[in-house]
Structure formats: structure tokens, C-alpha cells
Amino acid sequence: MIKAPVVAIALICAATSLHASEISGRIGAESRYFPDDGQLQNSVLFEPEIYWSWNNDHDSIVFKPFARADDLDSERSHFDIRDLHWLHVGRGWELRTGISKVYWGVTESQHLVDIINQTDVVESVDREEKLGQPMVQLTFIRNWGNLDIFVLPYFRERNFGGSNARLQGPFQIDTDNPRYESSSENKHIDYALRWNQYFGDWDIGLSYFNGTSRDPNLLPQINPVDGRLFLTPYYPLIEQIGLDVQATLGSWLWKLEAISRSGLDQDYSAMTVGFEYTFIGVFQSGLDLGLLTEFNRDTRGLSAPTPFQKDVFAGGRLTLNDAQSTELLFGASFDLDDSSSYSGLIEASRRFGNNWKLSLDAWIFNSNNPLDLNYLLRDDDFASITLEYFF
């Protein structure tokens, strides 16, 4: 665990004294309502960002801490450094050192190839939020494409909710005693490579990762005191080869993510493939409507610890193209092996003035199969509202 609060405060003071070229960020309040039992979960968040550059912008430092205080789940009250890195830009190359976030992927329903950062599970159910990852990243920018080389010297364990957590299932997860395949545990040095290039309308990325899996295996354990079942995270060593492809062909956006993973746990492959077709100016208005369809497949089948072993995602994206940046995303995933298993989402947002943003989100989960992940979340349908101020 990174002992960040004291370091964060010191760096904020230092950056301010050095006349940081830009200070921005957001502060917000969120309320989640769970209709199955009428429970309300409230929290506040704070995420400032300090950017300082020199040497004609060839050198820069970014510092972006994140903090949330939650009135229901003590583990969701947490602090993390999302970004704290120095970037040097050379002629045809860049060097990034420190803590940062890297995103890989093109699909909507899940991001198979995205493996550098650990998922911040307590933040959101869609796995979009990530913890900051210590890294050294060297990027070569050439005519034949961009090549990223990563050295990852410290592993971030996945965070899980506490005893009062929602969206976690019925079993407590023991995050105090994680297990590792590597004798170096969280100090194992991981490596990664990614090459990407544009070929006309096609954007292609190839990636390789060797190190500790960001997805833990949850091992069942019995508490000898009260006989209750709990789960212990186990992090194996893996190798992963990834491919992501996106083709922009007129109003069509074709997407593919595929991985092949090997390690101590079962070797397997998985893919997500689909498209998004956008209707421009529907009903002779300024609205754009995109229709999304994606197919997910995992060769582990029903034993896969994911809701996407053989599923179809269908949905839409409505963009009003107004000054308030109003957007709506909706969709549902359906299990092709179990007609009772599905999940659905609605995400909407709108800006007010120059500084305010209101977001509305809703999720539903359903399954009649006790071995299905949606079954564990069947009582955690929720709707949330978030009001944020950007400065």
C-alpha cells in the first residue's frame, strides 16, 4: 500500500511554491439508492490536478491525487495517487517516470487488453476506474508506429469493499492476507510492450505483458472461529498477448479486442468483437444516435470468473451536441448460455454553466444460477446521482 497522504500534501505545497502553470480538478457528491432494501449510500470525492512544465514544455510534472469519503463502506473511504509522474519529451521519444494511468482498448462492454493498471473496484461497477501504477514508460514515436516499453516495479493489490459493502456479493474478502505465486509478492517487477499504428481507417495495437495478474483468483477459506466462508485473493504470474483493432468506415465503427493468457491458472483466450453505427442528425435534429452491439467469448466457458463468458451486449449512445455536452449511454448484456442472466445500465450526464456537471447512473442485475456472478449481485440494483464542480 502506498503511504500517500503525507507525500501528497508535501508535493502540493512544493508545486504551489514553484508556481505551477495550471491547477484544476473536481469536487463532487454522490448518492446511491438500492431499491431492493431502500438503502442509501452517500459519499463525497475530491480530485485536484497540478500541472507544471518547464524547458519549453519538454519537461512536465503531473500530480493528481484522489480521495473519497463514504458513509456506508469504510473501505470505499480511500485515498490514492492516480498520477504523479515526470514526463520528458525528446525528438521522437518520450520518457515517463512515476505513478500514472495507461488505458488500452476500444470496446464498450469490457476492456480485455487493458492490463497495466489495477481496477479500483470500490469506485465503480463498470471497472472503468483504475489505481495509479508505479512505472517507467519509454515511448518511441516513429513512422512505423509507436512503441511503448513499460517497467512496472511495484504491484497494486485490488481493493475490495468492507463488511457493509454493496456490489460485492455475500462473501467477505480478506485483503489483509493476499497470496502470490511470486516469492517477491508485490515487489515483483513486471514488464509490458505495446505497438500501435494507423493504416488508413484502421487503428491496430499489439501488446505483451509478463508479470503479476491484475485479476486475482478468489480462494475460498473457512474461518476457524465462526465457521464462516470468506475469500482470499491469490495473484498468479501470467503472460498475456493482446490485440485491439478499430476501423472507422463512414458511419461504422468496427471494434475487436482479443487476448491469449497463460500462467499457473488455466490457459485461455477471450475476445470481444462488435460495431457501433451512428445516425447523424436523427429526426432532422442536431442529435446523433449510435447503436452498439458486441459479442463476448471466453474459452473457459461457465468456469470463467467473469460475466462475459458467452454474452451479447446491445445498446445505444445518444449525443445531443449541445453546449451542455448532454450524453446518454444505455445497454444490456445477455448470457447466451443462461437466459435468466443479464445486466443493464443507463449512464447520463449534462453540464451546467462552465463548472458544474450532473450525472445519473443506474444498473440492474439478474440471474437464477447461484454460480453466475449476476446472481451474487441480484439484490444490488441501484441508481446514483453525482453532482460535480470542476475548477
Second form
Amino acid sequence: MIKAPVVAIALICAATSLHASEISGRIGAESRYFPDDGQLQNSVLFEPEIYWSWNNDHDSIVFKPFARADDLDSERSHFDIRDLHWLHVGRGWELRTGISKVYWGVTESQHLVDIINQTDVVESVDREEKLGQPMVQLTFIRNWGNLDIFVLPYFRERNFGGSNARLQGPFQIDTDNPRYESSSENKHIDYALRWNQYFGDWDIGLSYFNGTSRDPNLLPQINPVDGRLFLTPYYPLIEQIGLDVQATLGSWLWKLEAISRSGLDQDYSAMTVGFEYTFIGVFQSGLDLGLLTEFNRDTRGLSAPTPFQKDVFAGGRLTLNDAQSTELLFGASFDLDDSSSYSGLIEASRRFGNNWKLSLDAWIFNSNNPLDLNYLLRDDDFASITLEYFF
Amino acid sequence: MNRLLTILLLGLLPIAASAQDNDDARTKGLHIAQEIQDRNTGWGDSKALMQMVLFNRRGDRSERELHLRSLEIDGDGDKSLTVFDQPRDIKGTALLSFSHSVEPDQQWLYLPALKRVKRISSANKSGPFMGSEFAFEDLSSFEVEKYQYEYLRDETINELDCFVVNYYPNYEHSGYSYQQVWIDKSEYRVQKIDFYDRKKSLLKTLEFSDYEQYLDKYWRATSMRMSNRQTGKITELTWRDYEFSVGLSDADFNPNSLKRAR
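Switch from the form predicted on its own to the form predicted in complex with the partner chain and print that structure.
Full assembly next; the chain just shown is listed first.
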């Protein structure tokens, strides 16, 4: 009877003596307030990360689950495995096998070329949170640059909020019956390639993706029982070529992201181009003020399922460079064809002690045009407060 | 006429002599700097842990822990990879820096929450490193070409006979008009630096202590204490677990390798 625990302890000891094991992570609570109707949305989150390495750090495993429990939206209460992969580092090459996340791109207002991972829509308004993607990633690190080859054997559907969801518009989304162009549905094997390199002040990335689009088309349907409109996600097969470039010239960062996408439904291209300029040590202090402006263009115009069809984003980033890492980010996106359409954000954060972090965020959305995405969110202005403990 | 010439020449003599002194002071300063660099050449690669303790004027303390890997590059500044361990909210954040003597450095920052590698501007040389009293330029590798030198005098500090040399930055975006540096004559180790801001007022004092020798040749200070003379804030650095010749190569100092830096 005592054998099993003894064996387990022996295994754990053996595993830890392999080399290094490390536990870290965060636990937090968030409260959102929607002033248009006075609604409160509270949630808690937990994201531990366990790391093992052996073979002099040439082999490692990372396991990072994520969970959120939300008191308003049952679909926002969700669990995901952000990382569970084995990484082997060879001489001039690396192989990553398992669930992971990759990030491509350089711009801030939207992330056009970043296509490997599905967006965790219920997590964040800025669409920077992603679901873990099963992958085999082979990387070559050579004098001519880095080349990544991806095989993506399983597709992650986009998650959407439930019937009480905020920040999603008025229509229910039927996530139980997604449709696919591919007959193998979410088992379709996607491929991707990326090459990136730096030349002096220039960083350049070129990418290619062939597989199931991470962005679903939302097809309107009528519920035969109550006659109400709902939306069904449809995932087409696409090919996408992406380019990202950044020039780092003194205090200036010049940025470009561009994609060309083709598929069954529609061929289109989109781009984000802009700059960031940082004033260093303003007001005779250690404070940095970065100003950024980005122009977004999408050839689909108003039918684009993004608010960035022809928009300018302007914002600033204030970094206090103090012991508490106090930061403030603010900005607004304006539609160049429709002055009623805009969105704005403020994000502030500060560390307390060695382990606590407090964040305050606020977003506003406005539009008079029912075809515009900001119109659907016009009653979802909100402010949120998040307290996290890091261990 | 002859007398006039003599008077003129006599009048010019002190000026000429002081110009000669200036040249001597520069040459001697440069020789000292070259000797410092020569004695610190050939170490190859290294890694180390650094603890940083920040004290504000009230004595409140806040701690950081990070580890560094460095690669010596022949004829250019070093490459370094800095990974933050504490505070925990920035754990895993990593900075890759290719330092250059006069050209701007190249720097990439890895943000683990987004798994994003960002090329960042290196124009913030004078900015505080992690909220500390150290600026980025205080922690970058020493290269002779970075400064003009002026030898001032000899002076004894910490019971060590030292040269006192002014360093005037050659690179852009420095927060200093000059640094006054005390170097011990026996081993050419920096013992103390006074940093003068752009208005030439004393800004900070950095004191080095507990030097240890590695590979029978290379000296590294175990403790560094930076005092801001204008705000009263203090940052103490403690280095430990120095290791040399750990087999690091160029492939470990690549924007791609940032993503797996631990």
C-alpha cells in the first residue's frame, strides 16, 4: 500500500535531480464595471507554470495551464493549456513539439501577420491573449537568418462569450456547431513558414501560412424555435503571405506589417504602418514618453470583420522607470471615413512590494454606423481593476 | 624689436607648456585605458548572477535578481543576455544587447507574457536600469574607443595607490558630461567613479569592492554601490556564481535564443 507514494516521491526526486525544475506563475482577481448599464463583472484567474530541464538545458518541458472563473459569463469561465511542450536545442537548430504559442510582428494597434495561435477573445479586448496551439516547430538558426517550419496538426476554434457576454455585440454565437471549408474540419493539418533576420538597424520577417483561417466568418442564422437571429462560425481555408519590418533609428521606430490573404470567399490585403518616437528623460527625470501613430488599411473596407479598415491609431506610453515599474498606456483609434467611429483606451499598472501588481484599464467605443464593429460595442464602455500576485 | 619678440615669446611660453601638459595628460589617460582593456581581454565567455537592492531616501528596499551571460567579441563591444528572475511579475523578461564602441548598441527585449521579441531603441543609454540608480550605459562593456581620456593626478583611496582619470564620452545620448575614475596602479581595477551630469554637477558615485580574480587573470568586483548624490537613493549590486569558459557561442546570443532564455 505504501509503495505507490514511495515510487511517486522517488520519481519526483529523480525528475528534480535531472537538473532544474521551477514553479512560477500568477493568481489574480479582476473586476469590470460597465457604466452604460451599471453592470459589474467579477472573475478570478490562475496561471501556474512548471518548467523542467535536463541535458544541460538542451532539453526542457514547459507546462502552463490557464483558468478563469467569471461570475457573469459562463463562456468566459474557461480553461486552456497555454503551453505543454518539449523543446530540444541542437547546434544551430531547435525542435519544439507540443502545445505552445508564437508571436510574429512589430506593430501595436493590431497584429496582422501573427497567425499561428487562435485569439482568446473572451480574455482580452486588445486580442493579445492567445489559445495554446498544438505544433511541431523546427527552427534553423543560420548566418542567413532564422527559418521556422511549422506543422499544425489540430485547429483551435475561436472561443466566444455566452448569452450574458459583454464586448461581443447583441447576437448569440453558436460555438457548438462550427462549420469548416475543409472536410477534415478541425483535424486539417496546417503549415507555416517564417524567415526573419536583422541587418544593422533593420529587422525583417517574411511568413507564409496555408491552412484553416483563425478568423471565422460569422454566418447569420434564424433559430426555428424562437425566430431569433444567431451567428454560426465558418472557418475557410486560406493562404496568407505576411511581411513585417522594423527600422530602429535612434529614438525612432518605424514599423510595417502587411498581409495578402487568399481563400474561397475573398482575396484581400491589409497593412499597418506607423512609427514610435520616444522622448527620453522628459521633465528632467528618468521618465520616458513614447508617442506612437499607426495607420491601418484593409482592402475589404467596411465589410472587414475588424474595426481597422481605414483607421489611424494615436497613442502614448509613459514609463516612469521607477522601482515599482509604473506604466501608463493611452490611445485612440479613429475611422478616417466616419468621424463618429472611434475607440479609446487607457492602461495603467504598478507593482506593489515584490509580488503584487495592480492594473487599471478603461475602454470606450463609439459609432453611429450600424455596419461598424464599434457600433456593436457602443454600450460596452468599461473600466477594470486587476490585482495579481506573482510567485 | 628683438626685445618685443622676446616678450611675446615669453608670454606664449606658459600657453605652449600647458598645451603640452594637456597632450601628456590625454596620452597618459589613454595609455591607462588601453592597459585596463588589455588586462581584460581574452576571457571568452562568462555567466553570473546579480542581485540588486534599491534603497530610497527613507531606506525602503526593493530587490531584483537577474542572471547574465556574456560573450567577448574581438574588436567590438561584448554581447550580453540578461534574464530577470525577480521581481516575479517580470520573471523571464530578457534583454539581448550587442554593444558597440561608438555606433549605437543593438538591443532586443523579450516579453514572456506575449512571447514577443521586440527590437528596442538603444538611445535610452542614460535611462535607469530597472528603476535603479544604474543607467544602461553604466552596465555596458568597457571599450577604449568609447571615451576621450584625461589623466588628472595620483591619489590613494581604500589604501590603494590610484590614477585619477576623466572619461569624456564619444558616443551619443550619454547622460554624463564626464566620469572621474579611480584606477588602482597595481592591477588596473576601477575602484570608484564619480559621474557628472550634463550640467557638470556631481550626480552619482559608484564604489567597487571585494574584487576576486578568475582564470588567474581577470578581476571582477563582487560588490558595487551606486549612490545618487542629488536624490540620496542608493543601489547595491552583489555578484555571485561567476563562471568563465562555459562554452557559450554566437548562437546563444541571437534574437531567436531570447525566447528560450531562462
